[in-house]
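The chain below stands alone and is given in structure tokens; this is the form predicted alone.
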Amino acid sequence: MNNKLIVSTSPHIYTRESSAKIMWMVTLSLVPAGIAGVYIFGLSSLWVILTGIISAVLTEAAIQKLRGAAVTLYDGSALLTGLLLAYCLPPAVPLWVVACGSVFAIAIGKQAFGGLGQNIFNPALAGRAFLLAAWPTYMTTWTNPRGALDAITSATPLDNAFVGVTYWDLFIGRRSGCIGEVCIIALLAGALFLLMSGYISWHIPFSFIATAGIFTWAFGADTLFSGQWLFHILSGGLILGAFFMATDYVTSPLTNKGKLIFGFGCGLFTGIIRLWGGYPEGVCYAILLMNAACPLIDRYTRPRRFGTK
């Protein structure tokens, strides 16, 4: 279509984009990390993946012909729920955990609203602190890269991050952790992509970052120069929340000021609950708090109708 604009009931600018191109450019985009998981953790690593993706597909389609919808699997949503929900999980995590985890994702944070674009929560950060709170001991078992379960078991890698492990660590993902969230360097190669792409823009994941840090840095225990701030940035699941959770479509704001106050309020629950909090990671609880305050967000910071005060 050469005229993008028409004069008639909206949409009025069309484009070439879609639900589904842009579900599919973001699972294109989470690839480097999700190879970096299994290089790092090992085979295991991949059976949740895979098992995660296709419990969220079948629990979709399942749903949908219940319901008598168009089965809709195509677009993509499921599939990047279902790999979301997988890198949120340690590598060594039971599949029945990782299944439980995608149906309740697919069925409860998603198709209970009424499906795509409905949904108030993101599905796959409500799927893993469903897990978290039904099975923590699962939950809280950590995978070294080494393939050798950790002596510690704990909320988080957080608990004992301190110990032993280098910024570089951080990057390679040469650290225990959940399987999408350790290689920092994958991860911000698929950050790169959507940005450059204009799939996602800078204003949720720096506010959430630089929010997160300023935090950490002014509240935390250590000084500036200890870089525990740095830390705090590269470690968890904040870089992995950031770009590629928090930037939800769905569950953010539409407007960019609106996307700054989100990201910012991201980075001040993360940095509480790090600080503060009985579970030492928050950036799940951040996102998912911040959801619940999004139509609240778009309501106080929609633009004015042109020709009014």
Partner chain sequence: MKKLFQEFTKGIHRENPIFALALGLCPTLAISTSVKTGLGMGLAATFVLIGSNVIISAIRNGIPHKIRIPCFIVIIATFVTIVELVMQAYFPPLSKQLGIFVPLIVVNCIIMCRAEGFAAKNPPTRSLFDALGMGAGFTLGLVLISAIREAIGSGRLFGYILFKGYQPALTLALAPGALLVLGLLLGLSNLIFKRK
Contents of the next structure:
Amino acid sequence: MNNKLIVSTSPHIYTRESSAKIMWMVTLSLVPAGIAGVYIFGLSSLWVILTGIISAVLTEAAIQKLRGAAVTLYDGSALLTGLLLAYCLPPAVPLWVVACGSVFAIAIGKQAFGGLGQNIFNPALAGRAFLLAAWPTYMTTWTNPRGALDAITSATPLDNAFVGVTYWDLFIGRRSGCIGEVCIIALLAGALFLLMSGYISWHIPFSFIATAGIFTWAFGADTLFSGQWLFHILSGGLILGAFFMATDYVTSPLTNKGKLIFGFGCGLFTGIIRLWGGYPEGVCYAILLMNAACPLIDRYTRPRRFGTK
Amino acid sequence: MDLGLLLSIVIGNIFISNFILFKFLGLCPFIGVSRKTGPALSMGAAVIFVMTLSSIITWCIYNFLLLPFNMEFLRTISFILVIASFVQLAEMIILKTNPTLYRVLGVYLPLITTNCAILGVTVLNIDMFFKEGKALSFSFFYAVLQGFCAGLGFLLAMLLMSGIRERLDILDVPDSLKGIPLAFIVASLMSLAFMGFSGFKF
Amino acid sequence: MKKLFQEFTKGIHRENPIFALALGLCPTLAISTSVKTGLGMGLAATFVLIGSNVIISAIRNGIPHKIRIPCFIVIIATFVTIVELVMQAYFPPLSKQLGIFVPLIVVNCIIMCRAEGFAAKNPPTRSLFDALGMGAGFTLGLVLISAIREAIGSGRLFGYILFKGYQPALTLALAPGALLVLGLLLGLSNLIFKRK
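Mind pulling up the form predicted together with the partner chain next to the form predicted alone we just looked at?
Let's see the whole complex now, leading with the same chain.
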């Protein structure tokens, strides 16, 4: 290890091998959702996933070579970034867009800060936000799921709240959306594995989902406390974001209290952006916003500051 | 009074068109004073203070002095002079009356004179809340609110940035990006995140 | 003569206001969406810079030290007002695009910095060349940034389409793109000139 004092990332006691292991485990837990996505949307989404991964890994290797640093592809972090980015893209997005997103995610989102463990923002989400601002038409063109009888031709899945989509459809992923976010049951299986094996803690997903649910229940309809909260939880990228992106070790707070605050903020901003914002989906922006606030949360939830007001 | 306009002033100035991240006003203090959270907070407080009061003063000057005598072309000159002298005055008054506050804000007050966000918000007030040489109804109230909220937005961006930069200081970032360049890249990603607020409808 | 030439070139290269001194960044970011506005802003700032530098340096011995800053501000603001009115009269579209950043030239740190740091201590001819160099450096920096943003962000240069079929990355034309391009260019200039 180098002799710098590194205080940010939470797995303090792990060595490099272990942090690589975490990355691979998270990647593994995401595989079911990917398979489901490819099944639901067809082979084109497989190419999106592969392009995302390959261009992320290549970018990482190229930049590490240029910087003269050791090439650390085996830690799986670039692969995970590429995978997560691909999971939150629509299935029909052109492959060059995917590649651009991966390059941005790795080069600007991660390597500009010095690489693994140092980035402030979740690289995959930074990549997605960049793509959404850069090529909005490609990023909001959705594919119909396999087996959909009548074509759902909305701009976004969140727009046409309930046209022929039941909760069960949402649960098994029979809806249009991003590749990796649609099949809730596959995502939950992966999330359960991560929770059970202790790779992620329950704090962020719990407070994230609970806040978003309560917020959309309270303000989601014309009258108070009558919003379709279950729909909001099951739709969009909320489950994917809450379990696999907001919990990223590097960009989330260290303490449990901090994690609860972090999740609360994510849920709140998700709800606000979904209900009142110009974009239909707020998960990505909510997590990025809380990433920005994460150093501050860490600063004010340091254990020694308890009891001092 | 128009509630929609009111809300759009508040949300707009704090989030959607944040002075630093979207209007690019006040970048010098944003980059210069955001190394540590403490000073960043004080700077933000000082900016809120000066922005609100400048909005009040410049609105009065424009409405009661420049407009009646057809001297709108003196807007820039008079505003910057008034702001500069007002800041001087505020500094002296605070020093005499409230030494604690002076210790918090004092050093930052002179810096604020050349902060383009201050002049920016006053000019924007005039552009937005005067139509064809006449003040809109409640325009004074809107102007003051805009001054205050723009200051709040400034404080928010400062605070987030300073937290991030405190962390960046202890990281092993690429040499050529160390310091200001990386601060801009962080600001760019922050501004991407803030884009989530665009297109708000109430 | 050689010395005067040096005063000119330092603003472009060694003491470039944008890349070396990191001054005048607010307008740099805000109006660099197209080369046209970038150039317009650069020229306007250069004009103010020349005017204020020459006048301030000419009367530098007559200004009492204590109230020099307000004096500078008045002089600078006068030139800014001239630019504002001329632009409104002869280039209304440009004036609209630049918006509040024309009056904001008053608080552009470059101008104040050269007034205080150079013109107040040096004779008019040297101040003139300093202003020319700084103005040229500022304009060049602006044109560079806006060319990058216009080319990538809207696929055009001076309003002409560059490549057929290119799909512009709109982000570059938006606020995040401005901050990103500036950050990367600052990093690049650090890398090239090994500034620390």
